[in-house]
Structure formats: C-alpha cells, structure tokens
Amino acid sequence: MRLDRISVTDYRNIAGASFAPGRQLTVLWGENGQGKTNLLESIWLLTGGKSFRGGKDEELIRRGAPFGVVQAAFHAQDRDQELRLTIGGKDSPRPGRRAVLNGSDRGRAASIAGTFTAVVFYPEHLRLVKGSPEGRRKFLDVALCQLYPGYLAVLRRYTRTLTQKNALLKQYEKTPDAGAMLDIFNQGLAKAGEELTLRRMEYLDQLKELAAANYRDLSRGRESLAMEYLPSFRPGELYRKLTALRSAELGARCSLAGPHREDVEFLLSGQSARTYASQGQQRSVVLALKLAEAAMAAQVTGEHPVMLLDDVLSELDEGRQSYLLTRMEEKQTFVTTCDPSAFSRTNGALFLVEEGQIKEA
C-alpha cells in the first residue's frame, strides 16, 4: 500500500494543499494549529470517509466553502488507483461524504472501506487504556471493518436492531404485541451479535501475540503486556441469555448483553493497566497495539497499511523513540511533529505546514 500523491481542498483550515509524500517516512512539521493533523486526517478519510477525530460534515468543510475535496493517487492490489472524496454540507447539491474510485461513482464513502488501508495513532487513543469500554470496542471494529468489508454490514445490522430494541423497551407498555416484537429483535441481535463477538475474539487472539512482542521490545524486556477479551455471553448462547434477561431489560429499559456490552482488558506485568499504567506506559501500550494492527493487516491483505502517527514521540524516552523510528523503516509512514530534529537521523521527507499550506522543507 502506497500513497503517491494527495490534494486537499477546503478541508478544515486547508484552502488548498497538494504534495507527493516520500515512499517511506514523511514528516509534517510546524507549530500547533497550522493544519498538520488536518492533513493526516485527510489521508485517513481515504479508508472510508470517517474522521478519527469525529465531527459532522459541516465541521470538516472550510468555513465559507460549499464542500471539501480530498483526491489521491495510490498503489494497492498491484495497480495504480485514484480516489476522489467529497464532503458536502447539508445545503450542497450532494450532501454527505461520497467517493469516486477509478472514475466510478461509488456513492457513500463507506462503500470503499478496505480499498485503501491505514493505521492511525492519535493522542486521544491513549484513552484506549483507561477510557470507557466503548473506545476499546471501537478500536476492534475499525480494524475489522478495513480487513473484512462484510464485518461493517453485520455491525450496522446489529446497531440498527439494537437501536430498535432499546426504543421498544422504553415504550414497551404502550406498544401492541411488544413481546413478539422483542423476541424478533432478540433473534436478530443474537444472529449478528454472535458473528461480531466471534470475529473480535479471533482477531484479538492473533493481535495480542504481536502486541505483546512489540511492547516487550518497546520496554526493552522490563515489562510484559497481556490482553483478554471479556465477552458478555458464552458462544452460541446469546439468544438464550437475552431471553433470560427479559425482566431485567424491561426494568433497565435497555439491552443488557451482546457485543455492545463487552470489553478488552490490558495487563502490564500481571496488573491492570487501566488502574496502574503511567502516561508513558499508556502510550507504549497503544503504540504496541497500533504496530500489531498494521502487522495483522499486512498478513490478511498481503499489503502493509500506511501508518499515520500524530505527535507520536511525546513522552517516550530515547530508547523507545529509537525503536519506533526503526519500525518506521521500509513502510510508508506519516508523522506530525512540532520539532523535526528527532527525525534528523532518518531519511524522511520533511514538509513544513504553515497556515494550512504545505511546502517541502
């Protein structure tokens, strides 16, 4: 997987920027608030139109512009390809996020998930360790959606059915035939939920070995990382559990079992990372995960994904910085930083980002 050129127009604070990145390391440097992360985010958009920072369509479009555009030329699946993404505001003739791939209109940008693959590290991802279970579930789901396009369809079906079920539970006494409807929703949740949880567990079983090796190297053998998926039901028994929980769910007015109630536990040398991990250890855990995620993608697709690393070297000692810089070699990687001096020992291409403009340094 290789990004050869990208052009960004009217995206966040970027009126217009275009550049050809290096085949390996590309460093985007400049002061805070100049647009470095916005450029990194525009590359991530190529994976399916989602922002790793969130935000409504109007928030992604430069103020005063009717729509934003991201155009890219990239090499994937043994051929050169072109992708054009547009983000239209609600008053635009084509609102929402839409994609044209190799000249063919693909409609919603989510339809091209898996075409261009990337792995992103963003400082907010530190919440993976000490934040809510929702963030850890999202981490797994985002990775799986890129690797297995069918996973996204199952996830959407599950989410839609869950929303309908929760709405029913809130209006249960006022809804005719509510019991029969609840049973239908539980059947749908069980079918999709079993598939989602199985995929997550299979993925994590492979990911945790790679992540443990990465963390061992990052910590120079002083600490160990272990991961465990915490399911809310036994395999093949989700429907039975939902049936048994009916009275409790009617009292809680929400569904109490399924993939949306599950979590991942991180252990550092046998202790809960959520409770005991320092800021530097949290960053190392997430970096170990992200490197493992990239390796897993390479195993499944046969192509190493593009790495997107935002402010990645902060709070890492010199040894961990050196290890990470070594891992960037021979893989296309984009890094943002305020101080490019740490990358002087690399052969990376340096680009200065200033007021939404980019130029080779």
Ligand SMILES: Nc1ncnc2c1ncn2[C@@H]1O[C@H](COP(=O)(O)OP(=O)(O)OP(=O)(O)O)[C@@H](O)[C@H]1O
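Keep in mind it's a predicted model, so treat the numbers as computed, not measured. Residue numbers count along the first chain shown, from 1. Rigid core: the largest C-alpha set superposing within 1.5 Å between the two forms. First, how it differs from the form predicted together with the named molecule.
Superposition of the core reveals a Cα shift of less than 2 Å for residue 205 between the two forms.
Relative to the superposed rigid core, the position of the CA of residue 158 differs between the two forms by 2 Å or more. Comparing the two forms between the two forms, the rotation angle of the smaller rigid part against the larger comes to 8°.
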Second form
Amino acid sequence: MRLDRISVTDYRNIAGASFAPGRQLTVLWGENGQGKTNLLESIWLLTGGKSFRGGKDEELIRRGAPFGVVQAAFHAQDRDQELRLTIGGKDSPRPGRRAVLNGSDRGRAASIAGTFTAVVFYPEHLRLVKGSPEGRRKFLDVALCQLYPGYLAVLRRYTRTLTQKNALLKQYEKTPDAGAMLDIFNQGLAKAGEELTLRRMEYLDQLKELAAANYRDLSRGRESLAMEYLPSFRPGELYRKLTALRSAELGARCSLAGPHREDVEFLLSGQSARTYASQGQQRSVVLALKLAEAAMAAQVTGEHPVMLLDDVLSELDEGRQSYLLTRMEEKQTFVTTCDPSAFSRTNGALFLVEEGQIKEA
Ligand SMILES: Nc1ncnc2c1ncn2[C@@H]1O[C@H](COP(=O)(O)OP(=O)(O)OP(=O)(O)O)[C@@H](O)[C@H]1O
Ligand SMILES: [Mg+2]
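Condition change, the form predicted alone to the form predicted together with the named molecule:
Starting with the chain above, the whole complex follows.
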C-alpha cells in the first residue's frame, strides 16, 4: 500500500492543501493547532472508516464551507488507483462520506473498506491499556472487521439480538411467552457469540506473538509483553451457560455471558499492565499492538497498511524512540510532531504544517 498524492479541500482547518508524501517516512511538523492531526485524519478517511477522533462527519467540513473533499492517488493491488471522497453536510444533496473509486461512484464510503488500508495510532488509544474492557473488545472487532468482511455481519446480528434480549429481560413478567422468547434469543446469541469469540481468540493468538516480539525489541529485551483473551464460556457451551444463568439474568435484567462480557489481559513481565504500567509502558504496549495489527493485515491481505502515527514519540526514552524510528523507515509511515529534531536522524520527507497549509520544509 502506498499513498502517492493527496489533496484536501475545505476539511477541518484546511482550505486547500496538497502534497506528495515520501515512499517511507513522512514527517508532518508544526506548532499546536495548525492541522497536523487533521491531515493524518484525512488520510485515514481513505480507508472508508469514520474518523478515529469520533464525532460527527459534519465536524470534518471546514466551518462555513458546504462540503469537504479528500482526493488521493495511491498504489494498491498492484495498480495505480484514484479515490475521491466527499463529505457533505446534513442538508447537502450528497450528505455524509461518499466515495468515487477509479471514476466509479461507490456510494457510501464504508463500501470501499479494504481498498486503501491503514493502521492508526492516536494518543487516545492509550486508554486501551488502562481503560474499560469495551475499548479492548472494540480494538479486536475493528481489526477483524477490516480483515474478514463476514465478521461485521455476525457482530451486528449479535448486538441486535442482545438489545432485544435485554429489553425482554426488563419487561419479562409483563411479556406473554417470555420464557420461549428468551430461549430463542439465547439460541441466536449462542450461535453468533460462539463465532465472534472464536474469531477473536484465533486473531489474538497470532497477534500476541507479533506484539510480544515488537515489545521485546522496543524495550531492548528488558521487558516482556503477554496477552490473554478472557472468554466468558468454554467453546461450544455458550447456549448451555446462558440457560443455566437464567435466574441470575432475570435478577440482573441483562445478558451475563458472551463476547460482550469478555476482555483481553495485558501482562508486562508477568504483572497486570492495567494496574501497573507506566505512561511510557502503556504507549509501548499500544505501539507494539498497532505494529502487530499492521503485520497481521499484511499476512492476510498481502499488502502492508500505511502507518499513521499521531504524536508518537513523546514519553518514550531514547532507546525506544530509536527503535521506532527504524521501524518507521521500513513501511510508508506518516508521523506528526511539534519537534522535528528527533527525525533529523532519518531520511524522512519533512513538511511544515502552518494554519492549515502544508509546505515542503
Ligand atoms: N470543522 C472545522 N473547521 C475549521 N477548523 C477546524 C474544524 N475542525 C477543527 N478545526 C481546527 O483545526 C485546528 C487544528 O487541529 P489539529 O488537531 O490538526 O492540530 P495539530 O496541528 O494536530 O495540533 P497539536 O500539535 O496540538 O496536536 C484546531 O485549532 C481546530 O479548531
Ligand atoms: Mg495533533
């Protein structure tokens, strides 16, 4: 995967900017609030996904402009391709994110998922280590959705049934045939849930080897990272477990087992990272994971995703920075920074971002 050129119009604080990135490392530097993360975000949108910052699509359009455009030339699946992404406001004739790929209108941007692939590190992802289990489940689900198109459909089915079941549990006494309905929901949840948990466990099994190797190198062999999936049932037994939990679920008024109750545990040299990891160690865990996620995608699809690393070097010691800088030069990588001095050791292409404009530095 290689981004050759990108032009951004009326996007966040960028009225118009265009640049041709380096084949390996591209450094976007500038003072706070100038548009570095905005540029990284505009590259991420080419994946068809929504912004990694959350929020509404409309917030992406430059204030006062009717719509925003991100246009890119990239090399993928052994050919040069072109993608034009438009972001329209609620009242525009083409609302939301829409994609035109190689001249053909593909409708909603989500439909081009898998065409241009990227892995993003955004400082908020540090919450993966110390935050709630939901964030860790989401990390796995997002990665699996990009790799296996069928995963999203099963996930949606599971989530829908779960919502219905929880609604039933809240109205149980007032609902006729509630017992039979609950059983039908449990059958549906068991079928989809077994598949989701199995996929997550298989994925994590491979990911953890790669992440452990990354972490070992990042810490120059001083610390080790281990990961373990914590399932809520034994394979093949989700239906039985849900049946056994019936009275507990009626008390709790929610479904008590299945992929929505599971978690991933990170261990740093045997200790819980959730409890003990320092700032730099949390950052190292997330980076080790993100690099592993990209390597897994490369194995499955045959193409290494573009790496987008927002403010990645802060809090890391000299050794960890050096290791990352070496890794950044292997694959096409975009980094943002307020202080380009660390990158002077690399032969990355340097661009200055100032008030939404970009200049070769
Ligand atoms: N829809 C929008 N229209 C106009 N400006 C916007 C819009 N959305 C965000 N901005 C502005 O974009 C500016 C730059 O944001 P960005 O997050 O890219 O900065 P940055 O260069 O990454 O800064 P930092 O070094 O602090 O991370 C912010 O000041 C913000 O107010
Ligand atoms: Mg930023």
